[in-house]
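Take a look at this one chain, the form predicted on its own, written out in structure tokens.
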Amino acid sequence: MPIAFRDVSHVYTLDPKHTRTALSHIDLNLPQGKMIAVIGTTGSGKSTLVQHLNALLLPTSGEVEVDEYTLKHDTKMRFKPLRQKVGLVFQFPEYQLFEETVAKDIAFGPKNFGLDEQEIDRRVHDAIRAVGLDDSFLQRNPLDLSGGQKRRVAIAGVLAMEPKVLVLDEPTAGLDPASAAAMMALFVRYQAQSSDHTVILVTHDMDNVLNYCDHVVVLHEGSLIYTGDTPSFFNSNETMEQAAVLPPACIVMRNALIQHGFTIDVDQVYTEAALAKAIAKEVKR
């Protein structure tokens, strides 16, 4: 599903004197069918971007193409059918689970967009499964539930409208490594089983983007200034260092041994594996 912002600006008005501009001239093309990270500092305006995806949010100027959509800063139309190709999952979903039950909970997105009994019943059960839950948990009261648990319910509650898109605002934050882990396994799952499915992921972990992620977006003070696959991100001390970012260990690893002396390719080293194979034969050599 393609995805384009041209030319796009956000500006927040705060009252009627004083504005805040959270996004400048953005132009971006986003590549179908991958996984992509959005990165930056605190107020570098992610959160606004990806906001723009479903209507959340309308530009303040330009315009934004989501598949055969087009939002501008006057578009009128009834936004359910984006939303129903467009999934947001806010930082922290757990806080937005209401219903009484797992079941009502994660069928209150499909019942909202109008499907039938029997189809929605189909992807309560599918989603819990996706999330790695049985369908033991849907009679249970989400409040009953530990974080994590409460975590992969709400997320489950989006993946059952079936977007082909999925957009995810620090969905690891607060986990322990093992959880975090997991919530990851789960989003790359979900990506591979369709070359139509986009996870697009807001994050501050730089592991999560090295190991996970297939191209990087990079904002700045609401500018961009960086948009390309991962391994060239990383190798670009410069765009890293402009984003403010700490590189993963493994590539401050590798830049270090390059450094004193180690011959690497940077262009084929970007992993822990491939990192281990290179020092490996240096030492042999």
The other form holds:
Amino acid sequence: MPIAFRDVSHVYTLDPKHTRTALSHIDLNLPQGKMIAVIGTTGSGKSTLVQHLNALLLPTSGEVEVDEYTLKHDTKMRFKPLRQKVGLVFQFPEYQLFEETVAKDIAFGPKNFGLDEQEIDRRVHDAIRAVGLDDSFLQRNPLDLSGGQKRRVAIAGVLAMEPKVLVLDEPTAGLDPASAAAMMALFVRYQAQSSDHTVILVTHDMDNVLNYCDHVVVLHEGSLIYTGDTPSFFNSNETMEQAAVLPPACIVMRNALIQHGFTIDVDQVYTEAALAKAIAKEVKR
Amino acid sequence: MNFTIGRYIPNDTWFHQLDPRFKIMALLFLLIAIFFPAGYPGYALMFVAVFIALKLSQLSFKNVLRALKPLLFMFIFLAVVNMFYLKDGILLLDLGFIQIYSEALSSTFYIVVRLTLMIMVTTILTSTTKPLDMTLAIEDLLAPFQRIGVPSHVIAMLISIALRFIPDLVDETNRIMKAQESRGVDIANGKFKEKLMAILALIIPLIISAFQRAEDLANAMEARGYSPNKHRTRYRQLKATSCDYLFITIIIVIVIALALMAFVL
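Having seen the form predicted on its own, can you show the form predicted together with its partner chain?
Next comes the full complex, and the chain you just saw is listed first.
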């Protein structure tokens, strides 16, 4: 499912006299079937960018192409079919729960898209297991669950729509490290399920980007400053500096080792496991 | 969202600088005076006063009129009801199925004029007074009633917290709406049942989060030792100036003039 931004700008009108440019002249092609990270400082336009993907926002100028849809500032159509293909999970999605049982809440999306009972039932069961909870949760009241469980149920509600593109805004914010890792593994699994599943992740966590994402998009004050694969991003100190990103510990260590005489291939080695292997090789030599 | 009533419009006019306590008192006097049966000359006087106030506070007349728009439907409804029920005065028009009498028209006109005036004076107050100043003033004005058990500080605190949360709740509503729209809720299109469901999907999370915020705020206040029963000093003190006394004198003169027109002449 191709996604392309062509000269997209988005301007918020606060009142007739005040406007704020959230995105300016974004030209961007997103690869399919990949884990994509969207990063940038607070207020750089990340959330605005991803809300264009399912037409919650329309560009002020330029156009966004998602699948067969072309979205412009004056596009008028039923956005439902598009929203079924692009599932968007907002920051702290646990606040969107409202049904009396977990099962009903997960079924809410699929029901809105008019699927039949049997299909909905299958998807509810698949989704609850995918987020690491079991069927015993289905009849519970979502408001009685813990924070982490609520978040999983909310994400299950979007997974049950079986979107081709899954967009997540800061999905691991406020979770403990173990839950965060489990959640990232879940997104990787979802992406790997099918070659046309794309996962787009808005995140501040560079370790998540490094360990789980194939492609990085960097925004700075509403402009696109980098789009490309993950290793080259972490190999360019200049880009990282521009994006106000502190390199992850593993990259810092690798670069320090190289500086002190280790021979390490920067294009191959950027995860902790690979770095450990490279060090072992060097030490044995 | 566009609220015209109750929205503060930052500026620095004579009217903005008036002591909020005097403005609130003036509003109360005028609201009472609007209901004096002072006839057309009385209302003409009121309108003149309101126009002068509008000019002094540099508010656009258009803005104030916009505040009246939502009431248009009510005005029409009132006019229709009056036409059916008021059969006094001179017969003006006989349409066969309905007769329109002069009394129906004049009484509708009175209600419209009164409501218009009420909204106009209230809008002038709210657009020239910061919400925080308003609560300070309410607290001060209620202070004398504390002796008979009116918790003036608590009331003022309630109002200021409520005002403070309005923009947050608007943001929250937008956020939840977007989240549910992403899950296929379509508020604009769809059958009645779907629309009802859409509203539930919005209202329930909104209420839950409002309670959550209230609890968080209460805890934060308690953690900082807040107690409504202790005497609190405050940083911002309201001080009346000669301008304020002049202002309230003018208002009282207007009210007395209206009372004379209504009850003596």
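Here, rigid core means the biggest group of C-alpha atoms that superpose within 1.5 Å across both forms. Positions refer to the first chain, counted from 1. Here the structure is a predicted model, which means the values were calculated and not measured.
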Item to check | Per-residue C-alpha change between the two forms, Gln259, threshold 2 Å, rigid core fit | outcome: yes
